[in-house]
Amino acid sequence: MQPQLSRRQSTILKLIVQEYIRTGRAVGSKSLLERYDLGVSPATVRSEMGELEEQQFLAHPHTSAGRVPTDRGYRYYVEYLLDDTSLPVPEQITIRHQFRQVEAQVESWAKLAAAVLADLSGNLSLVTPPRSSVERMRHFELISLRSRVVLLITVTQAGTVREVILPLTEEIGQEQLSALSQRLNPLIRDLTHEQIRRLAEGAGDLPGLVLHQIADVLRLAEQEAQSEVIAEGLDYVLQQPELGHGALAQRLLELLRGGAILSVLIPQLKTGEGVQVIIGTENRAAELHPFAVVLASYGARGHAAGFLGIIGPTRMRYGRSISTVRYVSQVMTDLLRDIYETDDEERSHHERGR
């Protein structure tokens, strides 16, 4: 539990973390004095300064004379000094318009979405795209290529779009195929790829196939989900000081080749937990104790679910970063729902027409 410091210890711990944030140099009690009036000496100042670094808020490089906050100083500014972290209302506008102009796709969103945290932020933004725990089928198609050749186009439940060439025995027409189709599509809405594989024995010959394939779609696009990560912005952090050197730099290249850094950050993750921030030591990982996390979980209960958010230095914008986390997760969340809530109200029309 964090003690509570006074309100001149507050006041300072904050301007510190500003100017630090701002600046990226040691901050000392003369240039807080001259930028800040506190209403008291530079003795008063230096003496705040050396009670909070004694707590450990502080720390004090050993080529400055200046002070730079710890990761504890940062967790206390987070949670007790940040002003509102409401995101700017025409800025709000702006994302909501930039959404409404991709195409109606989640893949779409998804892609958009780390390009918006990452412009906004300047920093690192990873977007998982929205995934059931469990795929699910939406729907299918079978169009004719040519003789003995068909293209069949699935799509998910939580909006994955696949294509995949078929090769057949003996040529069907394309009136044949979307009979089929037709059949089969009611029976397969809403199935695993391991019911949908015992629908497919005993099936015959064509429909068999149809089936065996789409269930091994889900089955790729389960095991695809649990790696599949957009980033944007890497060129951002690069351009942060504290990653001026190869190492640190280096580690988050490795941490994001194949997934990697989702098995680092989401066993400490909740869902539903709101905006969480992680920062620098409070990483189980000992990869990303030189960053801050700022990360949020977002989709429509009971569908899909995905998360977002920002890697950064701990010397981040916070509350920039947890606004924009914030209110991108929001957009996301409502755009799922809006698609979700739709096929729930469709699906209880149709069962209730039987």
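Positions refer to the first chain, counted from 1. Heads up, when I say rigid core I mean the largest set of C-alphas that superpose within 1.5 Å between the two forms. Predicted model only: the values in this text are computed from it and were never measured. Compared with the form predicted together with the DNA:
- Superposition on the rigid core between the two forms places the CA atom of P207 2 Å or more away from its counterpart.
- When two forms of a protein are overlaid on their rigid core, residues whose CA moves 2 Å or more are considered shifted, and L124 is not one of them between the two forms.
- Relative to the superposed rigid core, the position of the CA of R198 differs between the two forms by 2 Å or more.
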Contents of the next structure:
2 protein chains.
Amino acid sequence: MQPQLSRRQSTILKLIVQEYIRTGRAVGSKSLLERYDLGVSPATVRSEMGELEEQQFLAHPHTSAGRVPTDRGYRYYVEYLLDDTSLPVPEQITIRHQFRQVEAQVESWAKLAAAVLADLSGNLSLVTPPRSSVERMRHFELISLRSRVVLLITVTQAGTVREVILPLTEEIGQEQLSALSQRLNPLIRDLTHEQIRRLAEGAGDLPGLVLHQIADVLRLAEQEAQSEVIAEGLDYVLQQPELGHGALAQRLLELLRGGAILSVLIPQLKTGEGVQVIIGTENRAAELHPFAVVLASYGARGHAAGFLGIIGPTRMRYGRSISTVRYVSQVMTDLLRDIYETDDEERSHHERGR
Amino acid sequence: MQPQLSRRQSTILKLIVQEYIRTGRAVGSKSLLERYDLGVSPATVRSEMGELEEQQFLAHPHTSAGRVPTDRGYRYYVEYLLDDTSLPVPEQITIRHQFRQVEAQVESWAKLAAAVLADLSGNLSLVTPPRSSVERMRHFELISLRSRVVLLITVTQAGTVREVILPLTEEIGQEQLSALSQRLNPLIRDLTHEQIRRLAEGAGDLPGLVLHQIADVLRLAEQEAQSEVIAEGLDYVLQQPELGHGALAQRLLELLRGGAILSVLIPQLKTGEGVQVIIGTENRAAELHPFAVVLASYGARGHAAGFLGIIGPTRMRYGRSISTVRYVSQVMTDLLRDIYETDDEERSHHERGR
DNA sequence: GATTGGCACTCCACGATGCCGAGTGCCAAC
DNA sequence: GTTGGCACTCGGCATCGTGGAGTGCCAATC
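Swap state to the form predicted together with the DNA from the form predicted alone:
Below: every chain and molecule of the assembly, starting with the one above.
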């Protein structure tokens, strides 16, 4: 869609979108002029509105109602009419500060990100924890919980930590377990689950069991990366008058169960394209047609990565949502870089940060 | 409250509660007799109903409506009128089967429990992951992520695994880190965070840093045990007609944010008392007055433990909820026992299981 | 040719009205 | 103690009328 509207039409569309987002009521020519002086009469505005409706940017709920933006109208608004603001600095500082509190615990990043997104946008937020699509082994440990029950802890290259319980057929002491892990660890460092499984075939009884389990864990971690999602701000969903009453909110919550929403969203996500906005029927999944989605990925290049975003009614504050998503994704990317990046990269990054 | 109703009054109360739970509409004398033959006329039922209302077991929404159970009415029903059924065996088998799938991953137990509770009860479920109120150290590992960034993994006696990132001032190789952990691990096994912190004081630079961090992690784990909660079945909340429309559902969701609901519920939870039912205004917290809570704790004696339960409208299927909560709590307790119990205990437990 | 004021028309939201059905409470009779 | 009868009550629902906001069109004007 190219910009194809006259200056005045653009102005009117912009005001109608803003006004509708603000009030939630269809906007009429007169009431629009009461708030904004356009230097023309209602009749003129009406004729322009008629033109905009002709071109599918606006719609009437019914004959004697005002105009409401269509998905196409929102799209044009987001594309060409939105003042490209970034998040206010005080809020940036607050966010950075909050993240600093949990800097050390990687698992809490995603939770915090979800909370921040929800609170700042006033919408439902979704965040996937940082994961790698191909998990490679970093390190594992065997810890004796009690006789014949061992805890296997695996750390992947991407920093994901997993633990599984390993029942053994015979009793094996902590010393033996430590020796085993010391022997195996160097062998499987940086290998994928397939490679480890191949190794397991040739190995002895106990090592074979352990290696098999490790391979399983790695494979599982990759699978879960496709389905684990943290959501926050459910209460905001109900605050939306247009969603709260109908069965719409319920549908949305159902989509969240078991991360089903991810398989709906991911196919549409273009990685590394900054913030993406998907409005109403632009969503491939029909369930999401009543909603707008603001998405971004974070992390980078084969390292741990994920995506985050917010979902709300198409009548959402796009400017605010986009700047929030953009900023939080940046913060998450920075955090990940601080862990995995080589020193060179890190230095240049910190310089950029000033 | 002692049983204080005549046989016929009890029957009528029971039928009214059941009928109201089934239909959600106030129950009248005539419509009650249409479904159930009590061998008496509507007028008789009416007079009994009047008596029950007198005693606060029933209430009228308005003059010409049927009767609705009061919280007191539900209480009497749960206490004396409920047929004490256990969960149907096929469902028991399904649940056991589902847990067997994730047996090895301790972290997924709570999630699964929440999903099962929600699906079987058709209500919102809450589950806290198994935690110990006094965390003691089991084992830790140091893993070099990259130069000067180390991942510290701690495993507590209760089996909780935590990871934190440790920035160092100077570069230290994996070999040195492994040596350090091998030296320190035996020293701090089974210690609390306070004891470890005391040890840290006298230790050298790096060991001191590590021990301090470990103590922090332990302390944090204890704190989080008080606030971490998994909820499932939010969509069911909205299906409840009496909640979906009002702002009530929203209030409930707000309570869930950040585990605030735990601090509301825990003070009222008596541990080791089987399944507890808290109905409406019996809840100390006013926010929960519109709801009924079915709660149980699981786990045992200083080991990892937690609680689980469901929250729904006071008009809930108490029989089903209670039996579900009871069964799932039993399953969780069994699972934990299989990990931590000594072999003796385990044997007798398995024998009981047959 | 664009803009404007005027005007008829449309339709929703909202309150008032009336009716029906379900339910109650009471009472006299059994 | 139980019953049938009866007057009464009240919410729910449909119907109706009104007012306001908004539109579309057109002829007049700049």
